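Coming up is one lone chain in structure tokens, specifically the form predicted on its own.
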Amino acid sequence: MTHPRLRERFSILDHSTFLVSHSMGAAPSGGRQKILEYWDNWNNTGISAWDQWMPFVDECRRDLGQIIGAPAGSVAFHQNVSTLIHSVLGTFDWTSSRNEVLVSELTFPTLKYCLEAMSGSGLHFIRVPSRDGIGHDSSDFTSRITDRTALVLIDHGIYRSSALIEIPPIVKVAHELGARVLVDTYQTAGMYPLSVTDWGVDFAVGGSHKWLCGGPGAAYLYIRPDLLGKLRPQLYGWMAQREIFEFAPGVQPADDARAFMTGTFGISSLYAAKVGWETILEVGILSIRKHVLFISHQIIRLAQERGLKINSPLNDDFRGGQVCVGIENAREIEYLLSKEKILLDSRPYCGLRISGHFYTEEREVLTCFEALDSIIKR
């Protein structure tokens, strides 16, 4: 159940029905003060602010690592996942015979964009078809891994259906056949109790503006610790150096994941994000998952009572945080609901995407569907 003290930290809940945490988590009020702290460091100490900023970045790596089950030194940051994906792709030799990447046909578009942009390097990506247009069995991937597979790129949660993909069986087969695995946790981190270490994946990426309530600009990359020092990213900058303020004349990569942090990154974004991460850790991801599922049950029930199609798995074990409700003119309905301060979103092929977080009350779901009734009757 939600707790009034927790809801009070998110002022947007006072004047809206917020059912869109799967796309943009509510802003915690403490984030404002944290951003001001960044400003004060910069304003009061000038260039000396770096003496506070870099230790702060290490604090952030520890916090984020706790959420995704990763050692702090295995985490790197950048403003967006696209840059981090390219950083990982740059560690492969795409001119070799092992030059294929498997990716779901349902994957978030930016992942396909990254792969397509690399096609001139020799990379070949193979779209793995979905059997039902909603999700995947792990065998959809494992059956296609060969000695030509360099990388399997998997969405833990499918953005347009909320379907979850079981990761460990894919990792097992990939590693047996000499391939690596990169998992996008953007749709699940902060809502689902995951551990990249337990999965055994080689890489994982994600961002902070969804379930982590951390705003945009604080994306992360996990690299399996035993790979650190063996991989040499081609996307490189001074923040990746072992000693960033020595300004050495040649490349000297850091001996941990900072070797993937390229050049100067958005320090202010990390200040905003850290409050969200700390809140997630305070509430507890197991508790969050339980409440998100409770709210999801209400969404499914109310949608089915109205004869609406559910474009998400009905089994809790296979569904992420949002429920995708099939309805005509979803984008127009999203707009009309927003005018009534009911916030959700829509996507092609799935309809309306609706979700709750730990701060969502059951009554808010009913408010949404009652407003939906009124729109449909017009």
Ligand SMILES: Cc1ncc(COP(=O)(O)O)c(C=O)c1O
Given for the second form:
Amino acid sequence: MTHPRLRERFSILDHSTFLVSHSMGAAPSGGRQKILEYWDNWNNTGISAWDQWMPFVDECRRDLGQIIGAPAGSVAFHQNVSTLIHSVLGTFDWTSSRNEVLVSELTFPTLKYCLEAMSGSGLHFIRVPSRDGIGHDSSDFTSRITDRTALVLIDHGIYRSSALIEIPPIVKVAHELGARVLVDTYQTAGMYPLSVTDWGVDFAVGGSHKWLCGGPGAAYLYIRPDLLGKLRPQLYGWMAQREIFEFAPGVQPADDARAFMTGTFGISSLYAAKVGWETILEVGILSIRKHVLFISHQIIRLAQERGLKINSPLNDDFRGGQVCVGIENAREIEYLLSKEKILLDSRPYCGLRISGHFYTEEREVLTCFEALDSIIKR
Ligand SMILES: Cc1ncc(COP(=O)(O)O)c(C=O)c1O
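Same protein, the form predicted in complex with this ligand this time rather than the form predicted on its own?
Below is the whole assembly, all chains and molecules, this chain first.
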């Protein structure tokens, strides 16, 4: 079920037991070549490198769009999700009576920090409680949407439990009541077949260094095509202008999502990331999901055989890519395993986070649990 031919492209797999793609996907060896290509362009052609780089950014928008089910023109890049969240928040009028944002209490912390940092603008955010500390029923959100709700911010996959949140029912109610929906797909894009277009969401964000094997610095923003042109970005810069090199006297945003790309792009990060996206598209997201579930079943079985609690939904339909295994001293265990070159991670309220990607072999999961046995016995 693994893809041995593709395993050869990830040299870290030769010298480690790699069970951490939910946090940092393995680096594809083609990325090294691609970064050199970027440098060669720059070194050989100087300022003319932009003639290669600008069309390259458009290719990136197309590839990433394919992964999340978005038309190329609806995708923008930035260095990280936090900036992109602020970019989206900047399109709302927080002094109006529709000034509330709903967000899960289990959300990835940066989303909460962004909202809290904006509270001086009139933005009021409401933490949506989880009934079990693991995940959410969509009704946790829909029951709280009112005519004061401006935005519902949802993590498709919860970072500390791997729980998936069902998006379409939330979009339906939000739109009926005039609110917008932003989904953070960081925990699922590339591992789970999803389509922002089918969901009908207004915005989606995510980044490339987890399941997409693309390294840091290549975060993306999707904006629903019919909203483009209606939204006025406040986080703005010259590279977002309709005609960049006309240097017009005033703001004239591009007609597509480039209007959200502010100033000079982080080209080198995109060069590295593109190899990851291409690999994901080559393997196929359905096939990746199937293999990730296969490895997850093994993790769950081996953990349960040892009497360990699974802090993730047990039903495949409600679980993302990693399995969270409740264990005391998870941080210390993560460290001890890393000394044996067994790579996973841990989080508060969660325990160990363990996952396989399309390149993971069953024997690696066994190696991890056998090492865990010896650590526990010590
Ligand atoms: C759901 C989610 N959103 C966002 C981030 C990261 O945000 P940023 O790109 O601002 O570092 C992560 C983790 O790295 C995450 O898991």
